[in-house]
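A single chain comes next, written as C-alpha cells; it is the form predicted alone.
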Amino acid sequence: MHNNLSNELVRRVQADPNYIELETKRNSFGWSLSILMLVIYYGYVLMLAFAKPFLGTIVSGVVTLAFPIGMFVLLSAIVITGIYVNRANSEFDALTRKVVEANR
C-alpha cells in the first residue's frame, strides 16, 4: 500500500508543470555553469602545457603571469558557485515550494 502511494506521488510530481520547469531550468543552468568552469580550467591547463613563455612573462618582481591567471581560475570557481547558489535560493527554491504545495 505504502509503495503504491509513493509511486503515485512520484508520478504526480513528475507530471507537475512546475517540476518540469524546475528540472529544465536547473539542468540547463547547471550544465552551462559547468561548461564555463571546464573551459576556464582546461584553458588554463592548456596554457600551462602550450604557452609556457607567455605564462612565464614577469608581471612584477618574481611574479609571473601564471599566478594572476591561476588566481582568476580559483576565483571564477567561487563566483560561479555563488551565482548558482543565488539562483537556487531564489528561483529554484520558489519553484520547489510550488511543487511541494501542489502535491501535498
The other form holds:
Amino acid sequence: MHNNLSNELVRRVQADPNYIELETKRNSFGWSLSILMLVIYYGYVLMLAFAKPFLGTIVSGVVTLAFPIGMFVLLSAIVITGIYVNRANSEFDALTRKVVEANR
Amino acid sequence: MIRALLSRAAAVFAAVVCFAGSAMADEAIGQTQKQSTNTTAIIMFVAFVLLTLGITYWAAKRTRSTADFYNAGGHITGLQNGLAIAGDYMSAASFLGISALVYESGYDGLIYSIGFLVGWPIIVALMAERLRNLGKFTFADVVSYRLAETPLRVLSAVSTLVVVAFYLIAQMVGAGQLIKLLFGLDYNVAEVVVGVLMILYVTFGGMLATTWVQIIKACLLLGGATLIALLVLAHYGFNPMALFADAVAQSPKHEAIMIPGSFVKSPIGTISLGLALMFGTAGLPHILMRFFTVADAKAARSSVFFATSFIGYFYVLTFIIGFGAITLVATNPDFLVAGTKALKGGSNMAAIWLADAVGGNLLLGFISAVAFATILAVVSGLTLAGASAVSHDIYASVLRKDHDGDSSELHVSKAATVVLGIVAIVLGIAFEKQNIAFMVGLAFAIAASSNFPVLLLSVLWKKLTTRGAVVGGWLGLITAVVLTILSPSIWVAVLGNKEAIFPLANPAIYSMPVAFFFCWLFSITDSSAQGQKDMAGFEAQYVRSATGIGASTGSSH
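In place of the form predicted alone, output the structure of the form predicted in complex with its partner chain.
Following is the full complex, with the preceding chain placed first.
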C-alpha cells in the first residue's frame, strides 16, 4: 500500500551518526520550545485565574500590567515559532540532507 | 479631514460606475447612508467575485489530476501557504467576533486571541514537518500510515465531516446575516450566492483556486484592518495611550475594560477553552490539509512562521479596532438602535461600523465586501477538506482500495463538493434563527479531542495500536459532542432548560484526557496480531517522518 522503507534501510539510517545527531538535537530543541510555550501560556492563564489584582496594577496612565504581559505572550508565540523554524531550516535541514544523501 | 477625502473619493468612484445615478439620487433626497453604502459594497464585492472567478478559470486549466485537486500539485510556496493558513484562521467569525469581544469587554478579547495563537509553536516544533513527510492529501494518510487503514480512515473522515459541518454552519449563518444587513439581500438569496460561488471555486479550481482565493482575501483583510487601525490611531495622534484613556472615559464599564474580567470567572473554564483553542488548531482538517500543498518540510515550516506572524499582527489590529469602536462607534447615535446603547445589527458589527466612522462609505463598502469574501474563502477551504474526506478517505481508500487509477476519485471529489455545497446552503437556511455560538467552539473541541490525540500519538508513540487509536479517537469525539450538548450553550441556550448538566462552555479539559487515556489503555492491553503489526511499522514510519526519505515531493513541471 505504502512504499514502505525496507528494514535494512531503516537500520542503516538509524545507525547513521548524522541521523542520531539530528534526532537528539531536534527532539530536545522541539520539546524544549514546546514546553516553554506551554509554561508561558498556562502561566498567563493561571495569572488570569488567580492573580487578577496583580494584573490590574497600573503601569502608565490607564494601562494595566495585563497589557504588556498579554503582548509578551502573543509575541512569544511568534518568536518561538521563528526560532524553531530558523534553526530547523538551516542546521537541521543540512543534517537531514546528509542523512538522505548517504542513504539513497 | 481624511474622512471627508475618503467620502469624496467614494463619490467619485461611485460616479464612474453605472450604479452611480441611483446612489447619488438617494443621497440627494436624504436617504439613510445604508442605500449608497450598499452600492459601494456590492461593486467591490462583484469586483472580488470576478477576480476570483478569473483565478478559478486559470486554476481549472492547471487542475487535471487528483493530486492537483487535493494539494495544488504541491507547488504552493511557504509564503503563499502561510498567507492561506492565516486566511483560514482569519475567518469573519474571528475578525468580527474578536473585535466585538474587545468592543464589549475590552482586555478579555486579547485572551481569546492569544489562545488561538499559542498552538502554532507546538505544531511547528512537533508536527508540521512529520505530517508533510508522511501524508499525501489528508491527515488520515498520516494516521493510517502504519495502523489498519479502514477503521482509521472511517474515524478520520467522520470527525472531519463533523468538524467541517459545525464550522460550515457557523460561517454560513454568519454570512447570511451579514449580507442581509450590509447588502440588503434576502437571507436565502445570500446563502445560495455563497454556496454556488464556493461550489464553482472548489469543483473547477480545486486546491489551487481555493488557496489563491484565500491568499487574496487574506491580503485584502490585512490591508483593510491595517487601514482602520491606522485611521483610529491617527485620530489620537498615533498615541495608543490617548486611545486607551479615551476608551476608559467613554465606556460605560470605565476602568474595567483595562483588566481581565468576567470572561475568566471560572479558572477551569478558561483552561478548558485554552486547551481547545491551542490543540484544536493542530486537528482542524482544513488547516492540516495545507501542509500537503507545499513542496517540502522546509516550506511547511516556513509557512507556519509566516502564518503565525500574520495572525499575531491581525490580532493586534483587532484589539485596536475594538478599542476604536468603543470610542468612535458607541458614542455615535448613527450606529445605535434608536434610544438604546445597542449597536445596529449587534456587537458583531463593531468593526464594520468603525470602518464607516473612520473612513466613510468607501471604507465601509470595502470592509463589507472583504467580510463577505472572507466567508467565501473559508467555506471553500472547509468544503474542500470535507470533500477530500469523502473521496480520498472513504471512497478511494476504503470502498475501492483494491482499484487503481484516479479518474473516478476526482469525479467523486467533485460530486462530493457539489453535495456538500448544497448541504451547506440547506443547513445555513435551516439554522438561520438558531443560536449558533457554540459551533466553532465545538469544532475546535472535537478537533482537539479526536484528530489531535490520534495524530500526535500515531506519529510519536510507538505503542499506539489500531485498537487504541480507534477506541480513544471515537470516545474523544463522542465525549466532546455529548458534553457540549449538556453544556450551557446547547442545554440552556438552544434546548431551553433551566440549568446546564455540564457547567463548562468548552469540554476539552475532559474530552482530551479521555481520548489520550483510552488510546493508551487500549493500546497497551492490545496483544492482537494487528497490534503487533502496528508497532512493528513504527520504526520505518518514524525514520520517514524524521528525514523525508520515501516521502512524496511536489512534482516539478
